[in-house]
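Take a look at this single chain, the form predicted on its own, given in structure tokens.
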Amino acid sequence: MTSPTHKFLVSALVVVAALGAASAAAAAPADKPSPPVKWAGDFGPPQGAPIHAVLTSPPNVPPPTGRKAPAKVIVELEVVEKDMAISEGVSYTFWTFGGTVPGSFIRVRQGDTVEFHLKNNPNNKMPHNIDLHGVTGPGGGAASSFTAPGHESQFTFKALNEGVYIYHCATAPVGMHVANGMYGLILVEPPEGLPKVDHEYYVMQGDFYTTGKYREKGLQPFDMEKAIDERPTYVLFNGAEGSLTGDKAITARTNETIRLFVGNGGPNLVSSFHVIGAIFDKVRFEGGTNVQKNVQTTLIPAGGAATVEFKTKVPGSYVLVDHSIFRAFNKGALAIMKVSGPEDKTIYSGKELDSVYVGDRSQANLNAVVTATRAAATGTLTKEDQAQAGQALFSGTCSVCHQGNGAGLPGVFPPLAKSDYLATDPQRAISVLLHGLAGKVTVNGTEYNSVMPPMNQFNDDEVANILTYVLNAWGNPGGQIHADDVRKVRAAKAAAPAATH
């Protein structure tokens, strides 16, 4: 029988001799080399002829690559310096990459070999290159594409990754570069391609710095101080408020998936991604390839993005905003989707409320508001001209409380119809809008006590074509409010309140 001493011994020796194999075996050269790492993406070569990308300004989106193998894809981008409106009646000198903001859609396939060209246009002031968040490599190829005017970089990648990602310039001081505009969105497709949707758009969110107020008129500089404290003028979608409103909605019919491919070029801000009156069915959330489901906003950081796919169940307006919300009623953040089809009243009642929701901007009729600024600036504005204006832009706000017809609330927000108030002193209108209304007041011999908050968002010409409006309508006096009367009670400072236990 076996003793427990040599059962000991035995096991000792086989562990012994085990060891020993294996250090002999670390010692010995190997026989093969190791075999390489091989990367997520890495397909092998290119294969067939090199393929021009198709770039597409916003809010399109290039035709999927449809490819079964990885390519050789070249991609041309141009930098171009130009002034556009950031707003109605406002410009704005935009750095861009492609001529728009946000910068051309670049899509291509997981695995492809990316040849990439910036070209920067010789009539720019300034340098620029190019960081791709979708690059593997020092800067995202920023380290290779620093660029001069009239002059042009080329470098290639290898798309390692799937994924949504943002590019942007990071050229000193990159902050500036990024707030004037330069960034825009690359897809890399899985190699199976992403599923079939009905339509795909292309969203940005961008945060700007201009030393004028919001609205305020004419060619606004950039403010490097109010970047740095992050305080922007404007937060839009696609580069300019209004850029998605009216005829430049997105559309959609009933029973249609969307994608969307929403970024976040910042420079600052973090973006509280809604669509009201949607709930996203999916959302690649940060532009990765985990997917949650049943989401109704999603966070989309600076320098980040995400997919998020929905279907449309019934027609209507449905309005994308920045759920920061005063960013999206007092800086810009708004764009609207039009669902066109047959209604389907078991989902829902078909009451549609969009001027609760959608803010002056969103309306399809602000024609008559660019009819009013061109011919403030021309000195040929008519008394009808800023009735027309004021209407469009009382609908889109002002109406949530004092009702389109001017009749008001009653017992809670007194009528603008046939309003004593206003007759007595038109003027007074003035400072009742700019600074609010607390406290009693009796109209038409009815005593009201509650609160108008001022409505400073709106500029000074926006002031006068909505009290001329108001003065000339729903048997009113009539009347005129002249842009200087409203500038005269802005500079004023507003009465102290009075002092309340």
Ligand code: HEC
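None of the values given here were measured: they were computed from a predicted structure. Heads up, when I say rigid core I mean the largest set of C-alphas that superpose within 1.5 Å between the two forms. Residue numbers count along the first chain shown, from 1. Compared with the form predicted in complex with heme C:
Annotation for residue 451: C-alpha shift of 2 angstroms or more between the two forms, rigid core superposed.
Relative to the superposed rigid core, the position of the CA of residue 402 differs between the two forms by 2 Å or more. Comparing the forms between the two forms, the C-alpha position of residue 179 differs by less than 2 angstroms, with the core used for superposition.
Show the form predicted in complex with heme C, please, the one above being the form predicted on its own.
Lone chain follows.
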């Protein structure tokens, strides 16, 4: 029953099992995506010369195919294992499809015959394969594409169903291959193409498991135990903290239509995908054909995807998050879309909430933090390195309460600028950061009776750098706090749990 047009079919495992004698004439022009249309998806043999698919790296999406007839599309994807930054000063050995996490975006048209070439770079250590959820056939291509380092596999399938689909590696241990970044998206356009929009972007969430803590510097190995327990160290968009913030933020102008192809590679977590300050006009939830309108947060399962569309009305920074919100603020699941253009005060009164929401991520980058870490590792850390790193971390975290100029807020947040509390005993401030502060304190003759939450998301070196910055800013007495000082305070508290009150 396989059509005679598949003469190039190399591995017959996949493909066309359910094709039958589907008539191309049954293909309905699907202008409105619902109710679900039963099209066979086979529009006959590929026409014209074979086409080489344009693959793009995230957050870019290939242009529409613009084709009116089925074609033979050749996809060449190379698996590359490589060290890349997962956060500032933190690197990780990712396994990638095409050198990026997520992997290259693939775009074809429904009815296309896809000739897939999977290459495994000779410098790689592991065998890999690919399971495309857009393939109809056992294993989604996985069995046909098992490829050792330095080898290439080829298989062919017909893209029968339109939609946006995940692909991922399915080589044992599958969880580990996926956790190392081996996933991406393939879009199968409907025959008439998708409605035109101003911008299309590619965003994909994934959870990562490192032996070191969140933001612990250096090359961090994969932690199998954390992965099995589903306790991610990082939850990220596009494979790195800061991959879509600062000067890497995605951009648009006001009064434009944005389409995001949002995938979730997992391996474990389900994403509650939300854009702070926007409402999705349309969501093709679960990547399916039905459209849901006026959605605030859409659920994206591990191994699933959605297409969301919205119009930008007011300029400013919009924050993409997993609304399981600790993931956004303490594990990295945060990206920015910068919208420029004229204000519309009838829709929104203004005032940029960037730093409040985004914290230290509103900065273009945290280069100073990396510099300080490197210097600490080589024993050349100066007070200036520390203060610069500390400043980057202070803004957006401490500044939310104590203000960027350290002046505090009368009656609510005590000043750090010229604070006698701080000057009297700088070492005491270490404990304030690690354990928080509650109850009455007097700063410069004024009494405060409030609560400062513990800032123990920071590592020892980060606490030292922040305090060194504070001690040397705004007319404070100067001085230096070392990571060792912080380590001692942390250890002392841990050793004496009874010492409360």
